[in-house]
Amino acid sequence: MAKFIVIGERISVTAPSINKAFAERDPEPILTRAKQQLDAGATYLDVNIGPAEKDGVDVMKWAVQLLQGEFDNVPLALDTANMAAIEAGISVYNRAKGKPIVNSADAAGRIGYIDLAGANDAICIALCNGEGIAKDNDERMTYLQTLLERGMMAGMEAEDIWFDPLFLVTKGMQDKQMDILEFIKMISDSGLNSTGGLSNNSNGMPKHIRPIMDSAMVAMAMMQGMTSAIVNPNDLRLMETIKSCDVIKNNTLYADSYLEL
């Protein structure tokens, strides 16, 4: 079994300090957050530059070279609605520690991201939705099959398409949570990889509850066979849960110091 892959979510334009750093090409805030996440156990770093319609190509190239230059070719997920910016990031990307991740395709307007990943020998996160959120697991599976077939046509290996069931907000969609977990098992039973923005399930909850809910969700998702998640690695409770589940699932060898590894 392979160790659970943690994709750190904290280098994102949704944080005002990071948005400003991208705009001004200020490395300090970005490198600080990168180091915090890597020290906490992140495998990949997500680099979310937002829509980046004007200078996305330059920003993504700058960010990729900055992070890989500083952190020994750390593997990255390139996250933007600007496809040219993703291609630009891949053009300067060093694969020594892993392929780049394209974040993300769906079965509707963003299906071309699968083609982009295939053309550039990259991993692709594939959202199991179309124009809107799938109403049930049958619809999710239809989207998954559409994306899988498209990836195969683009020359991808099935293992390089990481399917995202789309975590839903528990506060307001509580009755949908078991559907998501069941779908993760369907992905796993098909021999495919899965990932997703896990913290979406705790959106809108009080700050002190979110780490508790996220930790419970990641444990249940890992039990269903989830192979990766996009999370905040600086959430200590969450990372302790992931590391403990990896031991219980026999993905990593137990040692008394396993939480420090």
Second form
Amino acid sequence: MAKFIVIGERISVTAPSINKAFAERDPEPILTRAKQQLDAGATYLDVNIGPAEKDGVDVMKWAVQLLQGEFDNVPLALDTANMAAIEAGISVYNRAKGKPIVNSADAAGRIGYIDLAGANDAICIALCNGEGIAKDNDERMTYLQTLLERGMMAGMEAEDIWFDPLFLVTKGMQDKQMDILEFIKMISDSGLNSTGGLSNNSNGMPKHIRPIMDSAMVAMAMMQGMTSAIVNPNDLRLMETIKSCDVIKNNTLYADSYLEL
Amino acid sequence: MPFKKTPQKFSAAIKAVEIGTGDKKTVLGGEGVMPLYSFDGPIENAPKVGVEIVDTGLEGEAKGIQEFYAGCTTPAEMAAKAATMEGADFIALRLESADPNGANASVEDCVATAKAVSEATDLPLVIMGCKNNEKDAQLFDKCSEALAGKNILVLAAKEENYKGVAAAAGLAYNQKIGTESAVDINLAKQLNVLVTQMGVKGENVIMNPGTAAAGYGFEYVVSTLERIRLAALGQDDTTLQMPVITPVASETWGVKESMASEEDMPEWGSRDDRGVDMEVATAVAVLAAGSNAVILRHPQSVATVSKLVKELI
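So the form predicted alone is up there; where is the form predicted in complex with the partner chain?
Let's see the whole complex now, leading with the same chain.
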């Protein structure tokens, strides 16, 4: 099995400093966060430029070239509601270290992102969700089938669609957590890849609790066969858990210094 | 239905590591396929065969080895002779005399031997120690200094002395360093991590994850070599993408099948034949499991293994 793939989530307009950096085309805050995440063990970096309705095309091109230029063609997940911006990003993207990821499609209004990924030979994150939150795993599986078929129609390989079970916040939806984990097993048993915004499970919890919950969740998700997650790689506890699970799963060969690698 | 050939493709590759200088320099590794799987992809650098010379002389060696070196009185003369051996890609000088529990030769004397050997041949040179960690670290330091620019391989840094060996041979004198573990896959990886964390580039490291003579716990050697190769290629583990070298002779000539005299074991037949059989069987097995180079002693073993490699790759 391949190593668990960490997609670093910290280059996002939800952080005010990054939002400002995108608006002003200021490289420094973006490069700093990129370096922190890569040093901590991220494989992919997510580039979330937000809705970016006005200047998305320019911002995404700028960000892709900035990050790949500085960090040896680091592979990126392009994350925006502006589809033209994703295509623009891919047009300047270097694939030497991995295909671009389109973030993300769902089985409702954003299903066209699958077509976009297919047309551009990209990986696509496919959220197994329609309108509102799926009521059970049968419904999630229906969305998965819809997305998979759409991907096949678009000429994609199944391995390039990374299914997202949609992690739900534990505070308020505690009774749904095992459903999500069981759904990850269903994805894995179908031989498909998976990813997702795992830290959503700890949303609203005190700051010191979140790394503990996220680590427990990632360990259980990896046990179920999850192959990737969109997380904060600078959460040391989480990264240590992922590396340890990779050893236990025989995804990486153990050495005493494995946490430093 | 016709047979459909499906090559096993990896996106990773073993690093190509060069030893020696000039026309005779040689490259270990570089392939992106499982051992000897030239049908899956190109193997640009076929496995290499080195000739081991021991600096304590020829006493007790098999007849065929003694005859080959007849007339040679020094390791340098032996090296010049060994270089004429058919299929010899490099010379491995084992400084056995340095052993504090043996002849306890001084580091200066050993360095002089190494220099003389280096001058006697233009084949790449591997310096092997006496298996005393402390003395070996000193030997590798001084030999690396004396042979600066010759791009030698010192065999090897171990858990007990890697800091000194990596700092001197690897960093100060820019030689190639071996990392040695005794059939312990996790330690094999850990040593590579440790020397690279000290600043030695992965391109300057060749690993010796250990061996046994065929029949002496050899299954464990095979599974270790294979797991290393699968991690390197299949899991793109950069800490294990170093080529592998296996000193075969020093293992196989120490087991009873190779040592017992014909007087003691008349029913076992010729000692040379037995020794060569052990050496060849072990060498071929480690090459098939993932080694990029073997170190042998008997001229007949060198000729046999190099011929096999030539015909396979």
